[in-house]
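One chain follows as structure tokens, the form predicted on its own.
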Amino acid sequence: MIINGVSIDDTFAEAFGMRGTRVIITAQNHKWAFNAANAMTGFATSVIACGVEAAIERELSGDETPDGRPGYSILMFAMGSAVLMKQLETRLGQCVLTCPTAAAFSGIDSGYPEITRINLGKNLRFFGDGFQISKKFGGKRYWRVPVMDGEFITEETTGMIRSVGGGNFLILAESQPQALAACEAAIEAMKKIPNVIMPFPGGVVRSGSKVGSKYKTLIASTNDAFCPTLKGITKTELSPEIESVMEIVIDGLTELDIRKATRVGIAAACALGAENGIKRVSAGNYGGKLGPYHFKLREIMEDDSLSNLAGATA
């Protein structure tokens, strides 16, 4: 398959099951809501070392939030429910409870076949040292925790669902600036897709990895087959003109969400075309041995039904 002179490899991205949740963070204005959301999703690029993968999903206007204030939705993913619950509580306590004017609410209440309620502010209420009080509206319990700027308002629980992590594609270009430009175009397009995040810095990762290492203590190491400086000394996947490869990793609430994000991302990268040095799009997989979800690049790009940008289950 060729799109605007860019070759799409006949391969697939291999992904795996995760647990995911969404939290709505609001504040007096977008500046302070962002401060809380950005802090809460910091150091959350990969489950390999961070415990969770998390990022801001999108900005919310006052008419989209439970308390009518500006906010952000964030998504968090982990390999298991226990890790996700622990990371959620820790990050909420250290990054949102502490942030002036910030409040936190559930971001998943319906729309999925199976939703597990997990603690949001249920345990953080004890910070109130007995002065906390609860209110129940519409079947939901909220906590008002006294803090020095007034009150920290938090919903008691949020929803957790089975989700998908590790969707990905690789952009192969003639130079580093060209690869980065294609990734930036892809990320801008992918940000319009709900229910997904690209958790690495700016949505892009340059240190794609393979499973295992020559060093026994490492579970992952550099993907040498796609490193341009190793073309002469390893079993390379790169042709002579390829001098830079960058990866975009996608976590989504559903398999369909990742398929949509993959399609718009690849399309945006390919729009720059071969004339701008974009030569190939490929994907990372492990021969089908790691995860049950296989995102076949050519199949996705041929599926016109994915061009609908509306959320599948938002």
The other form holds:
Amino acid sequence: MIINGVSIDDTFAEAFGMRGTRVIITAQNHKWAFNAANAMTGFATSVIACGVEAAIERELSGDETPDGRPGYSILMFAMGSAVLMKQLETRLGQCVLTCPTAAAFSGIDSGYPEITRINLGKNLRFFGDGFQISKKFGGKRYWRVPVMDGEFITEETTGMIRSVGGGNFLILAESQPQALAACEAAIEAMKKIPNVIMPFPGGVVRSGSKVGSKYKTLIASTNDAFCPTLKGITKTELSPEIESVMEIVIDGLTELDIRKATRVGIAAACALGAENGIKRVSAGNYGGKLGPYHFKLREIMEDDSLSNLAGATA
Amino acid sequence: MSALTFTLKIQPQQRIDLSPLTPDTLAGKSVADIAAISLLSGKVQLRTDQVFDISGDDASDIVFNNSNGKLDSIGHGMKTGRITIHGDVGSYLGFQMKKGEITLHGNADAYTASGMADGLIHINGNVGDFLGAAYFGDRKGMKGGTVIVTGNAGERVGDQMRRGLILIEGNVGSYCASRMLAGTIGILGTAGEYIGYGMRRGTVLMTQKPTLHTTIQDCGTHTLPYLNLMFKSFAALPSKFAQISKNRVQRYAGDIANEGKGEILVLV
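Having seen the form predicted on its own, please provide the structure of the form predicted together with its partner chain.
Full assembly next; the chain just shown is listed first.
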């Protein structure tokens, strides 16, 4: 399959089941909501060392948030519910409770077959040292915690669902600037898809890994088959003209959300085409034995029903 | 199906307990069954058809016409459906109501919504004392749901109230929110003396500053973002409270003679 001169490999991205949650952060204005949301999703690129993969999903206007203030929705994914709950609590406590004017609300209440309620501000309320106040509106419990700038408002719980993490594709280009330009175009398009995040810096990762290492203590190491500088000395996957490879990793609330994001991302990269040095699109997998979700690139690019950009609620 | 309608046809000498006539107790009953239900009035039992003309057949939508202040315990413990009342009612309207909706076009007497757990009571008129308060010997008053009163309320509104929302568009008597445990009371009019007496937690929202006793303390003026959430939840209610949009308040906390985590918020 060739799109605009870019060859799409007959391969698939292998992804895993994760636990996902959404939190709505609001504040006096977008600037301060961003400060809280950005801090809360900081150091959250990969579950390997960060515990969670998290990022801002999108900006919200005042009429989309529970308290009518501007805000951001963020998505957080982890390999298990315990670690997700722990990370949510510590990050909320250090990054939103601390941030002037910021408040936190549940981002998943309905639309999924199985929603588990997990603590949002439920334990954080004890920061109020007995002065915290509970209020219940519309069946939801909120906590008012007195803080130095006024009151920190948080919903007691948010919704957690079974979701999918580790969807990915690789962009292979003739030069590093061209690979990055294609990734930037892909990310720009993918950001418009709801229910997904690309957790790496700017949405792009350059250090794809393989399982194992020559060093016994390492469980993963650089993916030498895709390292352009090793073309002559390793069993390479790269043809002579490829000078740079970059990867986009996608976590989504459902499999369909990731399929949609993969499609628009690859389409945006291919729009630059071979004339801009974009030569190939591939994907990372472990032979299909580890992850239950397989995102076959060619199948996704042929499935026109994925062009409907609305989010999935499976 | 038309609403099951009870039209009062006698002038009761004694109070009549109407607690057997709720949507859940009448569901599936024939007109003859309903007519034979006995109602307690003083020491005598009256058949329902001795007291009311009965028409209609939809027990989930009950209407009382020509009602008067001798009719007690309407909507007692009701779990579902709707009751609409034209005329006054006696005491215990919506007593221990679990769910559903009561609309009253008239005045209600004491202990309205006492022990109520959920649902909506909308009173287009005035109510007597102990609205949403704890019944004798109970340690908790209203435990949930919403009460809207377009007129005035008597004394001891929300006494020992535990949760829920009472919105009064008129004035309230003395000892409003006394011994209140939690929940929210909104008052657009004036309040009598000793508002929040012995209040432990909970919120009283007012538009005018009441007379406060010494153990209610001023905490200054604030813009409280949680009020946005609260007013948003009011927006769907059939009440003047739906139009409140400002969230700047003078906050008084108390009763510091009794834990003191309650608050009286006066919109400024």
